[in-house]
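Consider the single chain below, provided in structure tokens and representing the form predicted alone.
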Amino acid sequence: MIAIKLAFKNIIGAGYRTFLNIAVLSFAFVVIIWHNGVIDGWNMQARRDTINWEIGQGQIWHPNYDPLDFLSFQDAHGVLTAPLSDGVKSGKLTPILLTTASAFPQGRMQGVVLKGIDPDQTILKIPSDLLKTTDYDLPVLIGKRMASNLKVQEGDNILIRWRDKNGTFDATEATITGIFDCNVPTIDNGQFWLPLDRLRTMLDMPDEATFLISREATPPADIAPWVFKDLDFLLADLDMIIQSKKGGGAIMYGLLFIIALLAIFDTQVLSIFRRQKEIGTYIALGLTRWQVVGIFTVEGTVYSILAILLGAVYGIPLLWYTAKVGWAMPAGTDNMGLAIADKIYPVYGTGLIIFTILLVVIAATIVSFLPARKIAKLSPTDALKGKIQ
């Protein structure tokens, strides 16, 4: 009890120097947790939009299958088995058929992937439906960005050319039925979303897919050769973007860490070389060298415990009014080919406000401790001299 008292008496006197260092250290408290709370919320709602506008619960793949190679789709293809046609009827799971083709927008070329879905599923997000319409030959829907890059807009009619199963070259005119808004570019860039039936009829591949969405985690039974692919493998790619964001933020907010930390350091090493007959003081009084290095220990903990305090007084309604309105991204970023809404709302978990705590209180008083250790190899009578030791 001696020693929080004497902790607090000593940080009370020093003045400007104790609120300089509560305050940087103040700051480098409400940045960490800020920071973490941004890409959490990032990795919370591109994780949620991808579920549910492209993966499901999970994707059952053909085995030829590989979502990084284009040449791969001509062969990427097949019947479906019973327990997957089953699954498709009771409404379980929604196949997906696709193949490469050429689109002549105003005279221009563009590579396209043809993407064939059922216009009555309800696993996905992605406006199906708006392919019912039986008014045009061939209704196809596509995503804003799509649309940007073709300059094409709703109603418009563009020439596709495609390769059917034997390598027969095939052409018509589609219309643009629908164009829809959403976060995650890989359904987005490059992709025309054809009626399913329609699609099979143009590639002569009947009752085929080459993936399917599952509605529910766990696959049907006895799928093979089929390959089902859980949310841990399909989010991987997402996971190791939002890891890779932590550890350039963590240097950041690092290295504000640090100044914060070097600070109570260097006013700790100060603050022992001045009040040397002080430290003989107390060591003459009775209590022991380890005792007064508990004095000075204490004294960066409270440091840390008054800009936990201060952080709160401006911390906590920054953070609520960063989680309630959001935070805008700039322009361009629906172009990185990563799933980034218009606006990120922060998540500030329990779990990432205490580790932050933990982590500001242990470093503090890690870093008051290392300087204090040379107490006990002060000799208290010449302390007491005032001779520089």
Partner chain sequence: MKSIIILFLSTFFLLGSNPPNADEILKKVEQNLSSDNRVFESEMVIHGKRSSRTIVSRSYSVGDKESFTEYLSPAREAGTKMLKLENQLWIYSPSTDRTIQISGHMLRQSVMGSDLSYEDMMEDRKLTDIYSAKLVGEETLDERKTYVIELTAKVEDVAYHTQKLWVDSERFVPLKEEMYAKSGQLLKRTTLSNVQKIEGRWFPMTLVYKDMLKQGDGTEFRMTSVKFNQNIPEYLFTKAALKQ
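Numbering follows the first chain given and starts at 1. Since we're looking at a predicted model, the values are computed, not measured. Basically, rigid core = biggest C-alpha set you can superpose within 1.5 Å across the two forms. Compared with the form predicted together with the partner chain:
- Remark: with the core as the superposition reference, the CA shift of residue 295 between the two forms reaches 2 Å or more.
- For residue 351, a C-alpha deviation of 2 angstroms or more is recorded between the two forms after rigid-core alignment.
- After superposing the rigid core, the C-alpha of residue 59 moves by less than 2 Å between the two forms.
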Contents of the next structure:
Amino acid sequence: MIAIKLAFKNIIGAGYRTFLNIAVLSFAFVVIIWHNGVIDGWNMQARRDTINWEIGQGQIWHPNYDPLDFLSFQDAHGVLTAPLSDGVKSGKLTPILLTTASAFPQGRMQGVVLKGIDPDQTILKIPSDLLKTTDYDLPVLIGKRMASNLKVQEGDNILIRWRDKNGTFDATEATITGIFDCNVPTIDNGQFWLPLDRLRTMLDMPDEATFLISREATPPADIAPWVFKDLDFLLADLDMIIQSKKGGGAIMYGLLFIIALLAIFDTQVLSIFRRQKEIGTYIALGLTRWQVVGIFTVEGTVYSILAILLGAVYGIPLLWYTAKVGWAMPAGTDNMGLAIADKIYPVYGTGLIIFTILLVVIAATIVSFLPARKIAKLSPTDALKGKIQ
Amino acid sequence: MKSIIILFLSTFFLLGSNPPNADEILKKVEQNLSSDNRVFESEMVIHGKRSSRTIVSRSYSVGDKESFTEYLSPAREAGTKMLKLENQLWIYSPSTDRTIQISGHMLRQSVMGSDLSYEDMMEDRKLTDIYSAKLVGEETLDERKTYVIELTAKVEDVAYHTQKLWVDSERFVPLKEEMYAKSGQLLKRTTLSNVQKIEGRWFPMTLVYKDMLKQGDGTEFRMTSVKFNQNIPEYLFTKAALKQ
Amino acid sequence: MIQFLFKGIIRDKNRSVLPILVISLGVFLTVLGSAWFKGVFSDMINTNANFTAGHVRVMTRAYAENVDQTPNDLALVEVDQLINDLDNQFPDFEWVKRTHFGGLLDVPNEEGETRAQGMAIGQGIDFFSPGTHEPERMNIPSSIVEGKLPGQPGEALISDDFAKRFKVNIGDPITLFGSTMYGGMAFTNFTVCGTVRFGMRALDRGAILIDISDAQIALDMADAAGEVLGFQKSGNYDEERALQVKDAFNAQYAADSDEFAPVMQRLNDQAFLGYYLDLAKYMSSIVIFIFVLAMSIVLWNTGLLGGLRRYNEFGMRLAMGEEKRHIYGSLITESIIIGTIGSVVGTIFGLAAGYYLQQHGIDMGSAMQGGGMMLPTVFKARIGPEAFYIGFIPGLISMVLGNALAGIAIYRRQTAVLTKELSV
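Switch from the form predicted alone, shown above, to the form predicted together with the partner chain and output its structure.
Every chain and every other molecule in the complex is listed next, the one we just looked at coming first.
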């Protein structure tokens, strides 16, 4: 107890140098939390966007469906089984039907995927209600990337050609009734969203679907032969990229942290040198040498506590502000087919903050202990004379 | 390509005149065209974006279900063989000594960059089997009088829901064919020309096949040799023959 | 006098060893940190350059219009001449051919008939040229699961998942069935020489990597290639230079209205990348500033320490009659010397470590995955020009400033009380 009291007094007494050390350490502290927060925020954002826009809480696939093999789409559809259509009725599932087709913007042919979605669905954020319009024969919804790729705008017509379940060609002008802006390229690039019933008629596949999107993480029972794909499966690629980004950042704040610890170490060396007489006095007063080591070590710990407090003073408003306004990010991995938001809102988890606090305190204590060990070898008389070298 | 030709030939050849209705026209075409076997040599001109290619091939076919095509030029394609038995298709390439089966979804891909898919080439049913026909009028086309016949699918698994044919009213050779989507959208147009008399039959020696939704000049067939009733060994229509 | 101070510094280890050590360490961290920041920020840019866009990329105009579909029928022709011209005109760039294609990978049975087949995404890159950087650029050697890089014509790498799914082993034949540049059928046999993990599901399902010369033969692309990429030989993306090159190149074809005329784009022209580059520049300067600031505070402390440690010595010198100004001056000069030595040492070590990390990087992927993959998980430092001087800001300025502040105490000391102070 005496050690902590003394430590506080000593440190505060040291004035502005203390402040400098604390500033550096608090800085490292805030940066670590911020950086991890950005990565976690990014992760959560990307996951959330993918969940909200594309996958829901999971998907139930037709056994033949393979999203990576567009040739499989032709066989990947079926009438909903009873448990599935019950799920749809209760609003827990929404069916999606898809097929490959060709679009002909300005006489060029481009392969596209037609996806039928229930205009009344509420599981995905895709603004499917824009498909409810009755002004046009075939309303379609596309993403902003697709729109710029095709060089079309809202209200434009585009000719599409598809084949129904028998392989019979059909073609018609579709009208773009909405262009949505979302960060998930996989529901945007090369995709046309149509009213589900319309697509079912077009393909002559009444009551059929290719996959269903689940509102809940647990699928209805007895869905076989359909297959449930959970979030771990659907988000695997995304998780991997985020993990790798986290690694790169760890080195950065590791270096910053070392600098901060160097500051404490340096200060400890200085203070032990300057306060030899004080050390001698402590020992002369009957404290054991290890108790004195303790006093100095605790001083280092106190630095870290003050640093955390200081970090909190400017860090909390700063981090709060960044979490509120977000950090503008370019859609850099856009072309990798992953959801990256324009803006990332850092998320500061309790676990992250507690871990960082412990890291700072423990590391600061260790670097304070290292120079303080010297005291243990000291003879009180030398110390009183000020002869530490 | 050969199958396409067969399709047209078997459909449109007609001896006689003054057809009372469209069904009869088509029926007569088929009756008159049923030749047990055929050997064709043709050039296919594919107009690409930056150049055109000419592919020369020789096709043998017996009945409607079996056909064998060998590519003769250009050098790169020479020796490539294609065997069609019922609804199966194999392609053999001499450079790799491999026989590759084209199945399922791959059949819908374009053949050699042309406006035709493998599936288009595989169609071997008679028009009268899959369409009901109606005479809708008469038109003059390239100074030839033609009957205009509308075909509407009567079975489900057809590529084109409706077709329109312009049949020469004297020679009973189709001069134009249009394929429509269910919605009525025009999808493809074939124009047939250079009609010549071969072994007593009028025969269109040039066909231009055009995807109407795409830019481009389409794909052109030119028959260089047409022979009927040849001796084609049965052995040709086996996978083993591909490798020879 | 400087000579005298040098002797002092060398002989009095208290004056030299610890401060130099601390400064060196601090400068080392600053230099390494700034190089690392720069590396991490340019990571995304490099990935994009290496895998897709190059530092600059030449395509036909028609190809550039539909670049997302990698339309091989719109490929560049007469590429050898083009590359020759580019080499002459812009020798500071390495020019490489690349071709993307799609096709069917067909696995034969013993009779040479189809046993299994699957769709594949393919790429032809330069594996064979002596000294080619392409495999490393694409991170292929470290993503090989089994086997080796293609070493001779007819060898191909395929995705490991594909190989496992269809039970294809190293040394097995596989046929690529695709379409030539002109739309004809393309059949080519390859021998599987290795399998690769890409880390991207679409590629892992089916992909084939072959040498560009094999791709040219297979796809009937003699003297043609989908794209020609240019990489600055320095290894770093210099956007100013890239712009010059792009403008100079495109000016030559300005009058040409052919849609197959070549057109050059630089990395920034990737829609999102321009913005990212700006952000990266902005962010890395902020981050480097933070580093320098933090380090300055630390070294200021060291400077103070140095000054305070020698309280007694200065007292003695004052007592002996040395002028305060002179003592102060010598203190500052000493700190400059120490700061310089520390900064030089620290910068050298920082550059060395930075260089090592620039060349080798730290692989974050193996820690997560248990195996390499193509999507780069190796983070690398990057030494920019500022790495050579940035360390001197905290190393020298902070050290001198710290000493200068500590030295103010010299002026405060009264000669009258010196004897008393020194008597202890």
